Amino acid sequence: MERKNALIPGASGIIGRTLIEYLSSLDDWNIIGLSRRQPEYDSRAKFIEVDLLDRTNCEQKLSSLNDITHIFYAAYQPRQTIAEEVAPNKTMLVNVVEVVETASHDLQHVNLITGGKYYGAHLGAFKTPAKESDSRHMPPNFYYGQLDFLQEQQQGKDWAWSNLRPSHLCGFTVGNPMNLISVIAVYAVISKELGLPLRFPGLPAAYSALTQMADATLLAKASIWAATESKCRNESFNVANGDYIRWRHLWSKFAEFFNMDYAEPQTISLTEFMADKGTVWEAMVKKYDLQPYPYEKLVAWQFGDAVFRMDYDVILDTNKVRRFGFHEYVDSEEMFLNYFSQLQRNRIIP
């Protein structure tokens, strides 16, 4: 069996983590995860501290990487505006690629994960489903300078992309503030504690508006798949669990898992209502004995607050990726389920 070797920028995220999960238990691939930090989790994999935006530091961390034949791409620099994030983000993934293409002449693959922004999901209702084919909103979209690079910088070479876009994501990580599954269980424990209710805090219309949900784990497997079926060469595939949700079908069950009153949703701003919990937490850390993660560090309220304020359809059209031959499923209700349950037996939350 030939084995392939992977290298995920993005080890700390959720879904490098998850990728180098998912092919920690594939017998035929070798894993280096790279990361500003040493990730919080053990793994077969190998690590590499590096900071993306440092061209210099990239090539004396990764030039002697001279095996490399597939990349999956899941780093992520956040910024205060749409516009700021374009050029750190695109400036890393250069880093990456062109430092190991030098260095890796095996290299076969890069597989770039980018999501429903890039269709405009983040500024308001968009035209559904999505379709791969569709085209781009007003820039800036630090997705498009990603793919325009990648597409440009593969002309005339033996390698090949590929691109993913899921849906809302979910996966199960700490330390990485911008996971939907943390923002509802958080919030679920603490209102709880506080003897309240379990309330939707998003608007009216979201609440019944027809979203999708993408499982981080099914996300790994797209990528797998992608990265390695030569159908797939140069080609952008949308990713999701493969089923719909309305939130007012589902928070009263996450009411009933966490044992907790259901009331009828109220909008708030999580990041302003939420801001003087951590008080809160760090009692309910020591009364649960949980583990110490920094409340900060545990939930991007404002990430919340933009996926629950999202009151128009979040539709993917799903076609491609099954015409090509991809066909696995996910139920979004079992997975946020099986994610709190993961929660709680990790002790991240009672």
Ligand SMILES: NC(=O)c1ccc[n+]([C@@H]2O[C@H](COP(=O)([O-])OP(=O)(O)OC[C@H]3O[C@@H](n4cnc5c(N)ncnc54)[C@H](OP(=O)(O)O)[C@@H]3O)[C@@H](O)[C@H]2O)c1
Given for the second form:
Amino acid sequence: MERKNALIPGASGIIGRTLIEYLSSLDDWNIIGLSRRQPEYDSRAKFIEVDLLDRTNCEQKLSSLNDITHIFYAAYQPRQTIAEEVAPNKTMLVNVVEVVETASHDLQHVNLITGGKYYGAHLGAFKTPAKESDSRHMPPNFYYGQLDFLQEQQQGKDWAWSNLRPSHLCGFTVGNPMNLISVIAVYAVISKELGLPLRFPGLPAAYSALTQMADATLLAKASIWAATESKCRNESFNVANGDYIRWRHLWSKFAEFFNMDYAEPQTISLTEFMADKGTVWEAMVKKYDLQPYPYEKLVAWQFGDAVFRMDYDVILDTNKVRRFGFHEYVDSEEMFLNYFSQLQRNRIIP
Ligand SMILES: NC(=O)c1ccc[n+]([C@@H]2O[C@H](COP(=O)([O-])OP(=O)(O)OC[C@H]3O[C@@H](n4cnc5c(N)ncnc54)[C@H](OP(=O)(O)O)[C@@H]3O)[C@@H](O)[C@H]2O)c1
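Based on the form predicted alone presented above, generate the structure block for the form predicted together with this ligand.
Let's see the whole complex now, leading with the same chain.
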């Protein structure tokens, strides 16, 4: 079997970590992960600490990588505003691709992860189901700059690009801001500790809206498929679990899982109402012998607020990825409960 050499910028992120863990289970891949900090998990990948915003640092650390065959790009720089995200997120991608394609003459594929924000899922109601061919929303949107760069840079080259667009992402990780599993799990166990029932904290219309999840492991499988299937060259694909959910059908199941009462939704700002629960969490860490992750690092409540205030459908059309041959699917309810169990087994939550 021909060995392939994967480079994963964003190795400590929710997407990069899951991809590295999945690639580690395959025999035919060598793996190198990139991030500024050493990732906090075990794997057979080699890690390089590099600041992708710094071109000189990229050249120092990456120009000796002369055998990379596949780049799976999952780095991300959050900023205060949508406009501010554009420049740094393009710069990081440009630096990796330009330095690596110069050094690695057998580069075959660059896989870029974007997401539902490509269609404006973060802005308000948008056309659903969203198709890959739909027109873009009014910029700025950092994904557009990234994809345009890849398309231009690939012209006349042997390597190809692919772009995967997951819906709401769920995976096992700790300390990553955009992590729905931690938001729900930590909110639930703190509610239980305070003697409260579990209540959906978002908008009533968000409770009933139709939405879609994407399991990070499913996304990892789709990335590898897209990066190695010749018919996926220079194509974009939406990726989602395959089912649709309404929070109203799931939150009572979450309460059952955490063995707590369940009550009707009550809209609160998680950012505001969970800000003072650090002391409750510290006491819980001692009481239940949990891993001592700082409360602020565990959950970004504003991410939960953003998702639970989407009072409109968030549906991506996944026909194209199926038509091209990727047929994996995940049951979303099972996925949530499995990830909550994984948080418990790893002593992140009681
Ligand atoms: N999470 C979601 O719900 C979701 C859903 C759909 C789409 N997406 C998209 O998927 C992409 C990846 O998101 P994610 O949620 O996996 O991100 P994440 O968990 O925040 O991880 C970001 C990664 O980028 C690395 N990074 C950031 N700045 C860097 C720099 N200057 N140099 C080197 N590495 C740097 C971080 O490591 P260090 O901080 O250690 O450097 C980390 O490994 C983004 O485009 C995001 O919009 C995410």
